[in-house]
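Let's start with one chain on its own, the form predicted on its own, as structure tokens.
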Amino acid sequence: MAIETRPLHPHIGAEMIGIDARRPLTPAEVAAVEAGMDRHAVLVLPRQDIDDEQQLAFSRNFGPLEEGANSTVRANELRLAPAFADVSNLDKDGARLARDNKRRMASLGNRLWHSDASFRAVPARYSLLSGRIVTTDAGNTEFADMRAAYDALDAGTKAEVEGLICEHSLIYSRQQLGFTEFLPDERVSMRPVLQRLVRTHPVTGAKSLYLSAHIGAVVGWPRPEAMAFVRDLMEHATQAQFVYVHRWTKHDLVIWDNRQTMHRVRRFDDLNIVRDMRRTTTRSDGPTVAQQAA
């Protein structure tokens, strides 16, 4: 079957058909997906009825996998293998999470605009989210094109952001929602890392803003001024003209490039409706700030 791509938005997102994630990909198919990602930043592959092993194998075509994404969940409480981020509302026994469940409260941070794993020294490249059980009347995922947002900045702001370095931590994003239940070892593992505020795509050369709810400081700036500035940039970058809204259907496999996008999930009735979403994530080639290479 020939590979076809259909844009879903003027700036960001496309549907790709002709790829079967259940079987090994040819080099040409891998190249086609990567080219589509470079162009559109988000790809929707419909009707991908895959299991966990198939999702892992498909994801490895695009780089080494991150592990330990569920950093607020103890190993004996995990429902999925460590290479998955479990963004469902289910516990290890398949029951819906209670309102006060720690994992549920921490995962509410996914409703904030963010870039996956920007709180790691080597952040994420692609995220691949499989919709095993989806909600159709809520729970949309929104994607903001950070390339278009950068291009739309005025010349003065582009000059201002060019050399800025931000601190990112999972603690910063969760504290925005009042979640502070971090154990001492979690606070050590979630120490802030440094990321550039402007990134350049290694293939296309396009510049993009690297924003996320995980930002808690701008190096060299007073924190109140830094957070007010970041808030202004976030409001700019998430204007409707930069955002693709994905309405899930069962077995959608959605891939996005964290180097060029932000995303968030919208609220749904997670106390009464099951939503089983499983994310794998590949790592970027290296840190955005050279001093963190060690």
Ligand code: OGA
Contents of the next structure:
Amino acid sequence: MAIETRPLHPHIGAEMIGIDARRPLTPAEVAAVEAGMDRHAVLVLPRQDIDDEQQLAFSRNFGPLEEGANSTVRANELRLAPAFADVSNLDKDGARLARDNKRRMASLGNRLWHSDASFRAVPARYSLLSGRIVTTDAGNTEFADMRAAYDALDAGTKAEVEGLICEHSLIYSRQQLGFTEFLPDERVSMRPVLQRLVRTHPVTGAKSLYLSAHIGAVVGWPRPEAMAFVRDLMEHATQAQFVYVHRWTKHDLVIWDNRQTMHRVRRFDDLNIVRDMRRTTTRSDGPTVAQQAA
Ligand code: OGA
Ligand code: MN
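Alternate state requested, the form predicted in complex with N-oxalylglycine (OGA) (shown: the form predicted on its own):
The next block holds the full complex; its first chain is the one shown before.
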């Protein structure tokens, strides 16, 4: 089938038709998806009625899978295989999470603008989110183009951000929402990692701002000054002209490049409505800061 791509926004996001995620891809199809991702940073593949095995197999075309995204959930409470990030509001028995459920508290962090796994030394490349049961008039997912945001900075700010290194941790993003219950071993596994604030895309050479709710410090800066600056950059980067709003249709498979986008989910009535979204994630080539290689 011929592959067709239709942009959904002036900067970011396109719909791609002609790929069947249930079947093995040819090298040409993999290359077409990657080229689409390099260009549009977000691809929407509609009508992909896939099961978990098919999602895993499809995702592996785009790099090694990141495992353990649910590391704060005990293994016997997982609803999905460990290679999935369960971003549904369901427990392992299919019941909606209670208001004070710990996993629900943690997943509220997805309402803050972020880039997946920016708190890992080797952060994420692609995230692939399959809409199994979707919400229609709320629970949209929004994507911000961090290339366009970088390009729109004035020259002085570009020079200022160029060499900066930020600390990222899940603790920082959760603290923003007042979530402070961390077990001692979680504090160890969530130790901050360093990431460059300006990234260069390995294929296109495009520069982008690497921002995320997981940022809690800028190396060498007083913390309040750092956080005020990061807030300014966040506000700049998430202006409407840089944002594609995705309204879900059942069986959409949405792929985003975490190296050049941020995203967030919008509020919905998660105590009463079921939203079953399953994410697989692939790893990027390496750390964004050379020293972390060891
Ligand atoms: C994610 C995420 C957004 C959503 O899967 O990484 O942030 O719409 N989810 O559920
Ligand atoms: Mn996310």
